[in-house]
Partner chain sequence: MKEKKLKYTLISTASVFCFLLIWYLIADVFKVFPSSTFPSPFKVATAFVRKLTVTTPDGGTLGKHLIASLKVVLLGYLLGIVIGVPLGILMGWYRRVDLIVKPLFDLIRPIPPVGWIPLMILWLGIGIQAKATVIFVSAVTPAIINAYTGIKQTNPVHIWVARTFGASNFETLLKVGIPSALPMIFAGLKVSLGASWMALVAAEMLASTEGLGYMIQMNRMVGKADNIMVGMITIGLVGALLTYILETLEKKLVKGGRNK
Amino acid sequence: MKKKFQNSKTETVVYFICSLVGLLIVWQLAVSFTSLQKVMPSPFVVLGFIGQSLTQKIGGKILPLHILASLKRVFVGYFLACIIGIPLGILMGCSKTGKAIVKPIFELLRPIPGLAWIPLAILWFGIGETSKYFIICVSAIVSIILNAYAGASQVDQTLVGAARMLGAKPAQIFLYITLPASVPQIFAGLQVGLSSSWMAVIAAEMIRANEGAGWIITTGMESGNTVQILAGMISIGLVGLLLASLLRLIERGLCSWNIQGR
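The structure of the preceding chain alone is requested, in the form predicted on its own.
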């Protein structure tokens, strides 16, 4: 089983590398032999810019520091979404009263995209860091609440009934049955929420910022620097991929009986 898992992992890495190489080849051919070269730089020019930006500053900071600034904003907003969303989702799934109180409000706010909150975020919190944290939080919290609710509400009631017959208290049922059964679904929500947070940081940094991956794209757009725009987009994609992979590794450790996202 372990050998099979390692082979599967190796195949995934090989396919990933092949897909990236294929993308670079298609990109290079497109800019070499089509009119796309008028608006799109070569992939090697963009990669060269990314390599230079590791040591040369963009607007006062090198690229890794811009990425770290965006990550800080993402983690603050994402952490707030987790500490609010997971308890609310579990409350909706475990308590009829909690569901009756929380779910109508949740269903009302659920269709509203995180970016729609930008005007209110500016009115409530100004154009500083707090408004960015708020936008990232509301962008992630819906999927976190929804999956935590799904996990808690789909617990096998036969196990719950058996535990009650054996004299288990409500707190014990929650800790030893409900919560472990909900963890896989919660992690599914955390995956989606993290992706939403990382996408929302771009919009959050467009409000007003002087650093970050979104700022790199915005300033590139203002100056007409396509190379810088693409470099920022590629950096965002790579960091997002690393974050998702890290969360999958954590999930494998905590949910080895129900691995998702292979």
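Having seen the form predicted on its own, can you show the form predicted in complex with the partner chain?
We keep it simple here and write out only the one chain, dropping partners and molecules.
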């Protein structure tokens, strides 16, 4: 059984490499032999461009610094969303009165996509950093609140009963039962929220910015530079992947009790 599992794992890796190489070959062939070459650069040109821009500036900054600028915005906005969203969600999940107060307003605002706040944010806070933090926060907060709420309201009542029988007071039940029991759900929300933030920063930078990963692809569009757009997209994808893995790593550390047989 175990051996078979390992085999299938190597198989997955092999197929992954094969399809990556296959994609590059098909891409290269399509660019070399079809009319696609008019609109699409070869993959090696794009990879070369990424390599080059590690040291050469695009619009005043090298690529890593652009990414760093985007990341800084994400962290401020995302952090805000976490410190507002998690307590609010838990409040909704734990207290019926809190839920009655917060939920209807939340439900009114929830259907408005985070990116639809961009024009209003620019009008309110100008085109500077504040409006970007606001948009990122608004985009991330919905799933953070929803998941914290779900986590706190779906705590197994047998566990609460068991804790009460062992002498836990309401405050202790909140601290030692409700909070730890919601952690996996909260992390699910943090994960979705993080990818929403990353998307929001790209969108916000595409609309108004003079640096960042989103700025790279829009300026690429404006100057008709497909290489720059593709290089930007690849970097955005890689960083998004990296952020998600990072959070998963933190979750593993914090919720080892929830992961079966490792």
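This one's a predicted model, so the numbers in the text were calculated from it and none came from an experiment. Positions refer to the first chain, counted from 1. Here, rigid core means the biggest group of C-alpha atoms that superpose within 1.5 Å across both forms.
With the core superposed, L166 shows a C-alpha displacement of at least 2 Å between the two forms.
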